[in-house]
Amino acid sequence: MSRIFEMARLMQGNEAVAEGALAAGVRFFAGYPITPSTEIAEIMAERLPRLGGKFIQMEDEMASLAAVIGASLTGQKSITATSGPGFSLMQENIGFAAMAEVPCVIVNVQRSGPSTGMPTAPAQGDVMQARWGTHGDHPVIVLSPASVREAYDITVRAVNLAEKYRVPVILLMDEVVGHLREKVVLPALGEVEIINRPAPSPNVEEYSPYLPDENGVPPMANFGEGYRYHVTGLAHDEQGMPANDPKVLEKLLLRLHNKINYNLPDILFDEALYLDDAQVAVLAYGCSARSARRAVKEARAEGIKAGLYRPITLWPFPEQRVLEVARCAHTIIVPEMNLGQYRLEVERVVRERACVRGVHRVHGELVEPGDILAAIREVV
């Protein structure tokens, strides 16, 4: 018997997630149950105790992103698992974990709103809540899988890159990805990555909290090992204390910015399909992302030359490579199950390069193959 044949499995989307955070090191998840993401928490109550993490269900959404800043702060890599509504609720928490730099992934199981919509019908239109969801100005890393072992590699991503660079990571799925299932083979636990954060030297007396290192992010002490300094969601120095000058406010969001901005080519993940020579490319993400290929793929089969650009990683928006594809195509459809949200900015980057043109649902169903494939048809 093979060693690949040993380790197949038949898995869901979201079992996936919740084993790619175990691989990835979390030990400690804070969630309030609310579908389509409850099977996140649920095994990750079951699995975590055995491995000496703690799992907590919290009273609400608020309460959970605030337990997990709080468990990340001790040096636990931690998680939280929601869907629309309650994604709404996290939101001022996110704001404070990326200002205070706090490592921790939130995972938004996205499903038809707006409010309690309808909770079991996929929908894709927390795509700008991703990315604009708090006040203030401050970058955001988001991630998009289509596929359950994809779901898996992206949630580890999504852990080392909160750890690597101190901020919130959010991994925006949507229901169809948490729902599927799909025979998987993950890899051994030894050929997973692991990132951990940049630790501080062994000098406490000398510790600046928010000195950046030469890639423009602090070393981070974990609560409870002798360091000492202090975490506000105020703008604050290098020391962590309150500060009103202008001057150290606009130093501290050029900062939050630049370590990102500076590191786009280890954040940026995507996939292209047939774009060499495409005269029509799909711009797609999560489940239409699979619509999409199917319908790149039947157009090739009658001869139109059509192309797939997949960004994985949604935000920051890849601009470069968005502009790569209008240099070839004439044209960029952008399917969504929403109304448009991330065509706009395909739109405000591509502008007269190609034209674009959106495929949108907004009826808690998914956007088929064919919808897309007749979009491809009407403009060759």
Second form
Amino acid sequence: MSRIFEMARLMQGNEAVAEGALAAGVRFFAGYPITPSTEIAEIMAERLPRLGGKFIQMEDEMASLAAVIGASLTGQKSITATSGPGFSLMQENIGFAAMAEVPCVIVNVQRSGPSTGMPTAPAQGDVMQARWGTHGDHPVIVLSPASVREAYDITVRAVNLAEKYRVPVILLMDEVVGHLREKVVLPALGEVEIINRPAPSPNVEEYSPYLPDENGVPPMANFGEGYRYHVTGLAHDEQGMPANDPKVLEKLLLRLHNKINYNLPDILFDEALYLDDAQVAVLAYGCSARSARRAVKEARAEGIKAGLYRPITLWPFPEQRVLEVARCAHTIIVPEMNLGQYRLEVERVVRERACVRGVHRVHGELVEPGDILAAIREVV
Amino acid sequence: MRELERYLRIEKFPHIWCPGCGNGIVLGSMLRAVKRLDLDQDQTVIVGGIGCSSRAVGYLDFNTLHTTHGRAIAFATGIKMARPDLKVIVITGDGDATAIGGNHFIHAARRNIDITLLLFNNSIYGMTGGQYSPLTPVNKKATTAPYGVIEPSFDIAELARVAGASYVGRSTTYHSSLLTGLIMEGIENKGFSLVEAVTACPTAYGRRNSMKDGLEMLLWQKENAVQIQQAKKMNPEELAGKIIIGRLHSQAAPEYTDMYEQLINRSGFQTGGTMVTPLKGTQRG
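In place of the form predicted alone, output the structure of the form predicted in complex with its partner chain.
Everything in the complex follows now, all chains and molecules, and the chain you saw is the first one.
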């Protein structure tokens, strides 16, 4: 293991994503350049061949995720990185990966929108697109880091979750974390947990590609290893063949959801600060959580019982934990760089148990600690 | 037919294609090529897009992948990149490969990546009921061109050649043994190969364009196809409306996954090497 790896160094968020992906075993990247995610592609282009991996710059974002899915079907851990407009173009194949249960990670370093918006300005406007961007009903796993070191750790987790549950996992970054440089000490490679997709039994003849194990996840054979089977985005039976039987379809769709829903303790990551006695809770994620942390500490210094709840897993929505926050706090403040995409979800869950207030900025600049502190003072 | 059964998921038959459809002939030609080349079914991946022809992947006993509309070549690119040792064959239709998938088509040809594209050209969107495609001939009718198509169609073989494909062939379902030979050459070619198979859709195309059934369409192919050797002796007026068939282009060129292997070697990759973090990161904000 490299000594360099364990040394303190200055690292950018996007660089940490690339390093995390490589540490998790990713050896394939296909992508299309778009600000502010491009450094991830540039680093992968340099690093992957030196590890015997592959990098390809495709002709567009649809092709990028298509190639990622193709590579993953051969057993290669695969990733792509994009930003808002490119993420929109990838939705079709995100749905395919969900339906065909192909592990892959899609990094979306969010930028201001709608449309081409402000390419270099940060935003958190893709929270709902990450959840509901594709057609049809399928679950998603969306993770959002708030620091450079966490970008590394969460990328590793994203790859692991994709493999373990055979789902596309979305790493929802923002421009601030993507371009931020911080001092980090990365773990030794031997300390990085690596999870591989569930392997099928050696009995090739008995393989049913979509017959789930006890976890709800079907073991996955890789193309070229002797298991000949069919992969399709059409609704399919346990043999992978297109099916129209309503019972088969319902069973499939419910299983796709339940393999996530039944494993929430393994999938939900979060952070709590001063929540035990908090009367006012700030619920924030990504770069907004950095401002929220500062605001909460300043409020505490003023004697206000404020706390921070930071979901790292944005989707599935951490309902039980948010309800726990609402049990103590009379008000939950949700600062976001959008007009309330996640706040509405908090309101849906909390209902009358607590007041929910938003602090929203859509001008391409951060929600500042002072903005949040002012909101805290108003509600106590 | 029985000799080809080992390549089929027989239990999935009957197939979805209409009476008179030429897709079965194209598929038969492909499987004969696979048999003559003795391809290993475990080491062959067949990728389809969306449309009538693309549904064939469900009937084939290989590693098969039925993708999103137009993206089959892009999926295949990822497979070939990750596993250059696998044979990768893409089967799609004219709408899938040349309209929604046109960008992937030209870039796969440009890269000369070792994929064989068997393009079922029935001049129509069959599965959605007969809308015009970029390969519907001008003046022909479709549900979305009730007064006749006014857009010139692609010469898709010529497009593949100028984009960089190292092998291009074309045949018809009437000339199915020629088609088998071209598919064999395409699979054996190290690089991007296009084999265009002119096939008949009596249901969505023929009925609207004065060809009432599959037989009539086959006979039309017989009368209008011109072998490449013969075409070279004919002038443009004589060739108007004709289908030139045969090996249209074959030119060895560097292949993409080979080039990438060389790039890996140049980058300093050593088998069994550990991860080394670069001392210089990308320093652009």
